[in-house]
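A lone chain, given as structure tokens: the form predicted alone.
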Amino acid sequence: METPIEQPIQKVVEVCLLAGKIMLESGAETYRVEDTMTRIATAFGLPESHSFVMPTGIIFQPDGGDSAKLNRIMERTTNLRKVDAVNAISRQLCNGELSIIDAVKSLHKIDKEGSDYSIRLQITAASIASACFAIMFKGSWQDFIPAMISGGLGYLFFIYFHRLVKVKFFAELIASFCIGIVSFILTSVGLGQSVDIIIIGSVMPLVPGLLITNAVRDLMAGHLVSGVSRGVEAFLTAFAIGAGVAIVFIIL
């Protein structure tokens, strides 16, 4: 095996990049990327190396004199396991049991992967959870149906409408307002017994938990422009929810 020192610079870059890349597209946090990207620089001898990553993009400057390199980042969603094996490829890296070309390689195979679950396993964890979250929040055994169906639809209208709108907002708006819908119907046909808890129950799915955690693991950590991006996204969501909600509330 090549030892690390050995490899062009263009070849580290290239790695660093596709590391923090996908880190940051699986929702993983902004010091995690710089560290992994830092780490890998310098197990192949860029300890000088620099990185500046926010949400939206990454900028990193090897060691050497050579120029930054930017990778814009467009979709965002959360995907542990890829977050777990990229710090894995990073691992062995460092300690000098993977080549830099099995590592490319590995890390276009993390990249090209979709979602680890399908979308009928993702659209049934959504109905469970709902229901479950109804309970949570005192509703009635009578409520736990009506959340189910709730729950479940709109995250199948979520997903149809981000895929044809590709505006994230506008297909938690649309979400949103269909559940609000959706438990009004319920509840009117005498298939649950409070409206409120349905729904708070149903738009749980929705609600960006990891986003405001890593928002506030951010701003904690000094990363200022990082930590803010993520709370306005997370606002946003959080209003298009409301909002959605709201609506219904209005019309009927």
Contents of the next structure:
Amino acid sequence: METPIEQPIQKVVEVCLLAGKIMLESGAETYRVEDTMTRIATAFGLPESHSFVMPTGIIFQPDGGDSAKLNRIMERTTNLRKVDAVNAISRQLCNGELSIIDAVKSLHKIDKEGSDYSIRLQITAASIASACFAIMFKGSWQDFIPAMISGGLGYLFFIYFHRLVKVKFFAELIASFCIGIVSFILTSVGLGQSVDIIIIGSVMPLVPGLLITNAVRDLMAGHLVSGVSRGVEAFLTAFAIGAGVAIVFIIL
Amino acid sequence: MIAQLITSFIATAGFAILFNSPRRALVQCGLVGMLGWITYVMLLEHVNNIVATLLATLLIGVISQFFAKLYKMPVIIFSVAGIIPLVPGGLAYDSMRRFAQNDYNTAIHLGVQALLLSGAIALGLVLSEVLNQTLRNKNNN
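Given the form predicted alone above, produce the structure of the same protein in the form predicted in complex with the partner chain.
In what comes next, the whole complex appears, and the chain from above leads the way.
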């Protein structure tokens, strides 16, 4: 493989950190982030780079005596398109098809992008998925429509409150509280049979399923710090959802 | 059974939208989720839910690897959406609800089960990766 032309180390470090940051914020696994950063660095003549990736930050040390750089990660969502896009850029960089300056430009562009799908479509997807989950978890077809309504409303509240107050825990608590209230009202009106099935279906879009699995995977791969911190994050989310619904059960 | 097939397909594709998967991968994501869920439901009649989850995830992992190679996208795009129906999110929530309602015995019981199930999912994904790597090494030699 022909090695791309030598680049100033700062530029390489910038690309590596930016790529790592976008991937980590978008929900990529820890090993994938480290692997991508090492590959890019190697392609630009820094085979001995070291990276230390945690869910809350990335430390990257290029070859030799250069100082390490730190990037703080504040917010983590799941945005698989960004993971795919950064992956494609890193592949092009390693094959020498893309200059490092173009890479920085397109990475900055990816970083600023939001979701590909409109909020309305996301809420529709969440409500339909909730309804389908109610059926999958052995609910009757009478639960389909109520789960759709409460799942959609729950996700709507989650997005709205997450924008209003930047604390994810609080947004999840409010959203699941709403799901609980709506489910209770709908079943008491006579729409839907089982409150439990409706609630479980509706909270599925909020539930930290990916986090739990990623946590166990990180632990198995030996990324102990990442595994434990992801696990705690998953626990907090599950607790927020459980508590939100439990408040409804207690007050009603 | 047909209802299960259709709902699991739609649910997984819906999750793929929430995870902002690339548009060209949505149908494949739904397909992976559907196959995984149906495998799980059918296995449930013969083995307990942990073994069923493990085997279903293994299948999801293998299909995701195949799709990843076919469409030149990261494996995570297909596997994450695919495992969503199997993920014990409902259990994790239920366990937390019991804790909040002072029903500690049931809470611990459900929580441990959720932990074991996510362990099975992670193990299934890792196993499929190992399988893939071994096959690739064999082909290269």
